[in-house]
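Presented below, as structure tokens, is a lone chain in the form predicted on its own.
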Amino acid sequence: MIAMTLPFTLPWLRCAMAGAALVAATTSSYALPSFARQTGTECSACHIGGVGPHLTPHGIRFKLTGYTDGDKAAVPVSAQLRISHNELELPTNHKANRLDETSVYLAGRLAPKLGAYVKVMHSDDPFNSGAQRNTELHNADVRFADTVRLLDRDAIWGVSLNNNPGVQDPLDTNQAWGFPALGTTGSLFNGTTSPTVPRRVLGLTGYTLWDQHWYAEAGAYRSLSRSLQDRLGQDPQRDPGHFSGLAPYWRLAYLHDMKTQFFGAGVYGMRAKRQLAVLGPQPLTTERSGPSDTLTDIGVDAMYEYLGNREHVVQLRANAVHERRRYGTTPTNPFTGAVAPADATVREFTFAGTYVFRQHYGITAAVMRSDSKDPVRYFPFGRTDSKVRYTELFWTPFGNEDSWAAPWANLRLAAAWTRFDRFNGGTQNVFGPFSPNAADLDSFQVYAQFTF
């Protein structure tokens, strides 16, 4: 999984910088005007604060019914621009102004009972002035859905073809839509660590929501070849390794809509037998080979919303993942002779809350933690525990029914702070002797995000 090398080289530092940027990016707008034009409702009917990804009960139902609700003819296409000013402690007082995202969405009804949410993103790393811009297939979810009577109760059922385990989930508490824990190692669901699984796999899942309360989903994922990852805009050097066969995914949840309040909670999991990634520059035709690691992930999550009369809206969400690893190799510490254990665990936890006033003004605060112990693989630190805090203040001038731009445009103006309390096992010299401290990875961002 992780090579036994001193982890304070430049690639590790760049990985941490990219992780900080990705935390800020998790709040990207998914309240798309193409959805509003199709349904004839304002963005705030489906999204808290008029901007996603956080869904109201109405938005959850819209997603489960395959993005097909609504009786208005509309072209299922939207676009998004994101302009930002970024400041990072390292390099010292590093600042950058960027048009750091240009995205096109295929979002809405494609045919009766068939809809899609597909994002193609052209982006830039705001903390690396030498980075090349990159076009990638980001999150994709194409689904067919219908309603039936099952055991004398109403039920929604459907199938989803997607490229990110959890992106199809109706709750926005998991790593695909929430705040993934930052660290130098991560679970199968975590898209901020290196290597990373999301958007490098393709899966098919089937689901049902029975009696408006009980949600169940099951399916499986296959890994994409390194050459196909490259064609889809994913860095093949961050390839997580080849899945041997199919990796099963499952989900169970209970949802309860109380009109002015909403509650959801559940469990989910995934299991993959993964061959180790090819390290270092390799031809794209070189596939993964060698011993396999068996990874078993189980997550629990919960979400509560107070909606009231929509003047004061509160959402609280929590997520915890436990990953058990059975390694196919047991390397030896070249300095001490210690042998790495064959089994290990990775734990991730996030808690976040959002408050919105009159669907325009809001604040989001989140805490993310991750931890794994292994004195050999993570030499010289022995563990990778990290703790990160995220705070964002935002204003959504559009998005309500009375907005002059509805349903043709949406705008979010925000300021966001990312603070590292711990990283890579400590607070000081987190990449090795004479390296930066955890606080040196802090960042600040001001951005404007316009969707039309």
The other form holds:
Amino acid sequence: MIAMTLPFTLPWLRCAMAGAALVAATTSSYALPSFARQTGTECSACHIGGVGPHLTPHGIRFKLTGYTDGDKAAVPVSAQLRISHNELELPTNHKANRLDETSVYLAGRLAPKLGAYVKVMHSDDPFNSGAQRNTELHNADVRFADTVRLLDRDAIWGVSLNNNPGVQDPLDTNQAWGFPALGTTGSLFNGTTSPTVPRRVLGLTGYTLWDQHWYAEAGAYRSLSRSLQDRLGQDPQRDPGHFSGLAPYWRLAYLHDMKTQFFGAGVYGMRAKRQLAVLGPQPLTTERSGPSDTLTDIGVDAMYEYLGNREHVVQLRANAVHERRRYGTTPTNPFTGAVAPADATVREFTFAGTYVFRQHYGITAAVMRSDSKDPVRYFPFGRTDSKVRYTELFWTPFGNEDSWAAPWANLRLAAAWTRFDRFNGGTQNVFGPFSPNAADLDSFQVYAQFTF
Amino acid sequence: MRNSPSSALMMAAATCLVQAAHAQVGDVKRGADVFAAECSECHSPRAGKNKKGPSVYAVVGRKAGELPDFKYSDAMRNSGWNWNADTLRRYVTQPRRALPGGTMKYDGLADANALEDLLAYLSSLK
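Coords for the form predicted in complex with the partner chain, given the form predicted on its own:
Okay, now the whole complex, with that chain kicking things off.
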């Protein structure tokens, strides 16, 4: 019986290609017209480049106050369509045009101090680890928030019910909003590797922003059952396992809004003891009866924005995660007899920069790195060292105050390149002899995204 | 050639005068930049465009709280203010102190030069 963390099989390849396609998906959308209709404010007031997810200080405040700001009467619903042309080297120089996303959002004020950002997404992705066409509960964040005076200073406080650790964060440096560290193994915050925590857990956290600068948050998550994950559209084969009790999450950050510039930095962490499902004789068993692993994650992040008079806007984001693993089992390589270590570390690092001219024309460049060493668990190189670069050129013709049909018409046109310099510990034959090279995982995508 | 103490004193005085004049006469273009950074997320310079805050088009000379299609706080509606350089300067510098009970979520603009530039820009909106 082999725990699902042992990636000896070709699902690696599928995960890698899915990860490539996921990059574009995780860096788009989220500037929702329902927010704009509620506040009377254009998308670019809250989002760098007029399209999310990357937030300005104004957008951060809107989020922390529970998506409730504004007094316009608006139905808190938005929708989104995305059509794309995709080119991948694998399999066999794949090229496809498709409507790859149709989403509906519950987004905005539900009650005076209660708001939501909930995305239900229907996707068409031939490299999805589950069904090609799938409807899922994507990121969800429902929160209650209020403002009080505390120690003679303003304090925003609130509680968030969400399904992805970090999705509720004021900074968009983390992997819920930034770039996932694509690799063959990942931290608790990584939504592209398997097992996968994001969107397969439910958490409740409480937070406060005191004196506009000091942000603190604490809470805990529980894993959803495999059957509930399945009903919510999440592939149960990527089950994060059963969390023993509650998995605590914490966050501390300092924010400084200088109007023409913004700086934020902080630390965060999560700890989970999980019991994974196991791979047994066919058909695949679904019992979470595998060994228990204990994972402790600590992240450090920072974000800088130059906003000026909003003609030239720059945003820089950096995020590093260190995960310490204590495995519940130490498998043996049947060919070499080597025994896997009981302890391991996973390191992830992402750095991304975005420049936007006149809130319409932009470029984003990002580097994602991840690594872990284990001579038995990670075939064939004994480590998972991966380096992926991402470049996107985009144009958002609308989204400003004086845009045509604002705030109903929103469009983003973009071309994105994903380049794999290293993957799974190497550059050539990265899944074993006669298997693809890292560069074979490269992809290119052109897409148009409509939000209304 | 070395400046005499008296000429240095005159230059310093002249510099102070220039700075004082600069502080009192704002620059419209710089004021537009100040507006973009400090105000534009909640206020529009376009006529009839209300965001979280009311349009500031032709605000100078307008009676406070009088736009018919914007919901003002009671404090603003009952302030009895007319927007001119003095009332705008007082309000924008420290909104909460100037108008207790107001709802504008802004800490105030402390930079005197930026404030004068902003006032020049607001005065140009007509």
